[in-house]
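Taking the form predicted on its own, here's one chain by itself in structure tokens.
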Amino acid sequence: MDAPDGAGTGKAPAILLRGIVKDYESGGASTRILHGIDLRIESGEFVAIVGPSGSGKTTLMNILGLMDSPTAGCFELQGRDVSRLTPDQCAEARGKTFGFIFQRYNLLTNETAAENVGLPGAYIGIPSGQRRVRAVGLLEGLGLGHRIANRPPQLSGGEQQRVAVARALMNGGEIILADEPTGALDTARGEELMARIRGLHRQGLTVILITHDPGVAAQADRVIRIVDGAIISDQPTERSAEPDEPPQGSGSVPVLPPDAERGRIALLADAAEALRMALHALQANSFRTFLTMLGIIIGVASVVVMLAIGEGSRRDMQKWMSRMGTNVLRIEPGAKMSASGGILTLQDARAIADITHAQEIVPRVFSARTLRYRDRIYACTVLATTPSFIRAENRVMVRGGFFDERDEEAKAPVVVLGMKAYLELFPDRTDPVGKRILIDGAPFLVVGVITVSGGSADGRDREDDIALIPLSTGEARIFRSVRINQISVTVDDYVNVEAVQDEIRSRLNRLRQQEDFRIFNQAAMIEANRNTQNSFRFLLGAVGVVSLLVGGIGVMNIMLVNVVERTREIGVRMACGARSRDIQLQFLTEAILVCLLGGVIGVLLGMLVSGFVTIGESKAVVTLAPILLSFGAAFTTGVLFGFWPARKASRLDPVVALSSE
């Protein structure tokens, strides 16, 4: 056993072990398992280890697959020094060096046998077509043909056994390790299973046997006897000097790719198998996956719907707020830093008539009024202006035409009608010019039906809530008094309308000594409502935000709680080869798909719940931005909420979580 490495062959043994301890930290105490032990096991050989219940030979099998490592000594593997791998080197030595054949089969419920057999082969890059004409070929070598898409609840404990066995088979490794195989197994089914172990050591294999029941060893070559954690004695077997039969229908074990055909695996095959796992592991749990999905599809959908309002909203008063004109100034009575100041007069309307630029200086003077035609009864805004009106202002003529010039110097009694008004007034939708109506008791008789550019052909519009009259029949009959409300002044060009006001600024300042008026900018007016706008759809969207990161929170619990329960099959990944980040791109690969198929659930549901959205005269609109936004936040979710969870099951010591119930 002291002799040098493969002495006499020139090779390195397959495991060589020198002065190996390992100790347990439990309860702030520690407790030695293993004694100084040293071993030698040349490659082709069939070694078993056998001992009694706590004689640390199950942790000594730790060791050797690189499930565990040593507190002290040295482990070469294969002429290589275990002490120098890193945990992923270790992984990728366990993927293509070693087979795992474990008592309880290890097996996972929502994979088929094919699957379960080739899992090994994804973590070493064999590609999933390749890995599944080997897989289907182990298990027809081990009479399993037939069950190739059955999963393992609907195997008999036999046949998982074999599954097992070709799953060990599946990445060509040169050492089986075989934990108390027979421990599970009746008599016949154990002798079966043996005979099959003793086909592949004859195959070259190096097999590594651990078991409790002498006659299960006595099939070996070797037997190593451990006790307290020390090798007692180490004796070759009667049988080592026998020739051996292959067993029945053992068949041979198919040819693996060569790894110039296999490769590294590419980060792009890793997504993909990570994505196929995930998808077994949320369809095995569909319902969980569903409520797990209901705080997204909450959240993003809230998202959607919020940011349709905020959309809508703002697409209506960017439609009301351009019939305004960017090039209008709008003078309205009191101080800049209050409500209260002076009256307007006609005087002032003109004393700034003849401003260069200036093109139309339209007075006003409005207050609700109630209209009356017949038996019909209807309260809008009355408002007394001058003729200049319809030029000044975006309105169209519907029917008949405009109070002029002689109405205005006679005070005429006409009045057009806004489309809302005319409909509130005649339903019936009749030609209303020539007809007389009511304004607060006064005649009146109609001389035209306006609206607005491209306004609603219902009168839905705000702007066509109105009833217009001249501004001296106003101030005569309605509102007996000359106290403007308002004075707009069209300028001939936007570029103009700074100079402008600064010239209405200053000729009424020397008129009325004082600046107890208010001049208002449109292009001020619309920067600003643009600004409270988007103010309003960002409260809106934080609110829906807010709901994703509840549901984010929601998948975060719901993985933390996956990782808990399936802490033994991570373990069983880990034994195929399985890299700490393999664990974890499959964890957060589960979390992000969560979140993304509920972000397309979420989404359809918004843009459904937007369709039947309105609030006032606002219809929510969906536009694409917030849909791209939802599913950037929703994989955002999922990347921040999944990460923690998948790091966790990543971190999992591989001997901790095999051992999990």
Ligand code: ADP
Given for the second form:
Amino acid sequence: MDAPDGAGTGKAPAILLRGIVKDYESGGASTRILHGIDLRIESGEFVAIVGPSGSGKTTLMNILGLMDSPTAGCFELQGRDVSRLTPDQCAEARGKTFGFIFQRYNLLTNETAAENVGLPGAYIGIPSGQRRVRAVGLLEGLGLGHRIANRPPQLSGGEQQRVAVARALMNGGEIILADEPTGALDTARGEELMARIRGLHRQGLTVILITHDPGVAAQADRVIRIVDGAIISDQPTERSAEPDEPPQGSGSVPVLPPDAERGRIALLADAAEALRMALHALQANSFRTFLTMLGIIIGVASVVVMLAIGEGSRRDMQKWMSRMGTNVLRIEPGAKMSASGGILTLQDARAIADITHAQEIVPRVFSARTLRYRDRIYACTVLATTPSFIRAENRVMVRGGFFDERDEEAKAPVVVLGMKAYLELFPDRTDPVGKRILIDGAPFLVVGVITVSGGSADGRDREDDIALIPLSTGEARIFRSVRINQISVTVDDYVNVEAVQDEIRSRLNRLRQQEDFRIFNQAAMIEANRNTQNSFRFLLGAVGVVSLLVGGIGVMNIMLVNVVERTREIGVRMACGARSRDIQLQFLTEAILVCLLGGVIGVLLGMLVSGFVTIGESKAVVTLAPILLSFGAAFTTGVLFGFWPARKASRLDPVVALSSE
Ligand code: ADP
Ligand code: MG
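Show the same protein again, this time as the form predicted in complex with adenosine-5'-diphosphate (ADP) rather than the form predicted on its own.
Let's see the whole complex now, leading with the same chain.
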């Protein structure tokens, strides 16, 4: 840091420029706009910069305000070498050190006067409550207490310029930079504004003012004349000799909260602020917002509906598959090559009882036998099995109940009649439960009547032409042998059928020392079903992804238009101290908000539509997973498609952004 020369105040000058050069590249050629500017402005000075149009005044001002960087030369701001500052530090310095007053006011049209004034406070982390209090105080001090809630289009030019002055004072920056502030005002309003600016100077602020009006320049203490990018004169005015009027109390400018208090909640405040601004921006363009959202709504709704249809058909398919017995394996005696089939016994059934995914093991012994009730005689299949039969098979009790483990243990002479057998023996349809019938002459007590689930009530189904007795009873009283004709194994899900089959084969081989049995499954059907399900799911997924993609591109498109349309706003925010990531966060928040809101509406719409959709026999079934999925997808779309426009916005050059139309 250089020792202050000349002034002898011991304090570093507000501005110290040495040999500042600025070149602009255009079309390969480089034009020198500033030709080595040397300038020293003490803290508390009131300086006017005058010169013809195009002489480089605004360029110089932009460099002073850290909006632009010089091509060469040295710039010390309050004793700090500016070239060492990172972009974020520059933004912070813009927010804290400077107050900008622009010729064209540059207020944000969607925000109220108080919000406009408070804007710079947001970027240095003043909590919103304090910000509002201070903004209102500043507006009242400028005689705009009644205009707090008005938006700029409702204000006159003079009022807008006063709002702009209040905004420049918001962060208590010590240096006021004003570029032709009276240029858009009539003489009376211009004089009024100059009076205020002089007042600020009296309060101790450093004022640097650009003008081409000699009358305005005469009100400064010092006038610097620039022609063709070089200072040609630098003189004190007559006013500087006049004694200063007594400074007005700084009571009109409310006190700022201390720095430490601001930083603490910065992160949370950033997010809240971004959310608030995003809501404002979306509200301001509500029809466009709605159109953007429509893409997301349709995308998300179609994902929800598609997946609901998929889920409905999957459930139906699964029901159908298990009704078709695809999740059932059958083990039967008999080797592939030899004619001498082995004998399956209960021991075999027990050996495979504890296989994972195998739910019910149902051994069966069956052959045709004669049933008799009083004078009615009927021949049908008598099936000896275990109580697991009723759990494994798709049957329902019409009357009474099925025999249980105690009957099995006790070799109880009980029988459950199939619907057909029941109707043959009891044509008058009397309740057979508790009646005694004969099977091959042996007495059995009827305990229930069973039918195929979903079958016809008249017992026409082949499966209803049957009489069921406990396995142990069958061995002891009817079949007089331990040969099991078939063991069926129910697997929890047909996808596990192969694994269970392999395990059964290896266990039985170990037990029997030879493969004298065969295992049957419905592999072909399972495979066919798996293929259909996969292609169905793929198709639905593809439709969903495409619709989300289309929605996302819509969001990106609108966000890009948004960035272009709001370039000037971005410039103003940057001048007010917004860092590049504040801008990025703001635009990203807007995109995410649109997508999330669209997501919520889309989910609701999708659920509503799913309620009405039936394809063939399948009803669409909404489950939680697709809701979370489409919601997640909406969020991701927002981030992905909002990212690029947001980045584009944040990378704008503040000077270019500000000077855009
Ligand atoms: P003043 O404010 O004194 O009217 P400016 O500083 O705005 O002048 O402009 C000085 C010169 O620099 C002008 O000739 C202008 O065309 C040129 N200039 C300003 N900004 C740019 C830029 N971004 N690129 C190229 N030339 C520029
Ligand atoms: Mg200019």
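Treat the numbers as computed from the prediction; the structure is a model and nothing was measured. Numbering follows the first chain given and starts at 1. Superpose the two forms; the largest set of C-alphas matching within 1.5 Å is the rigid core.
- Residue displacement note: V117 has its CA displaced by under 2 Å between these two forms (rigid core superposed).
- The Cα shift for V414 between these two forms, taken after rigid core superposition, is 2 angstroms or larger.
- Here R364 counts as shifted, since its C-alpha moves by at least 2 Å between these two forms after the core is aligned.
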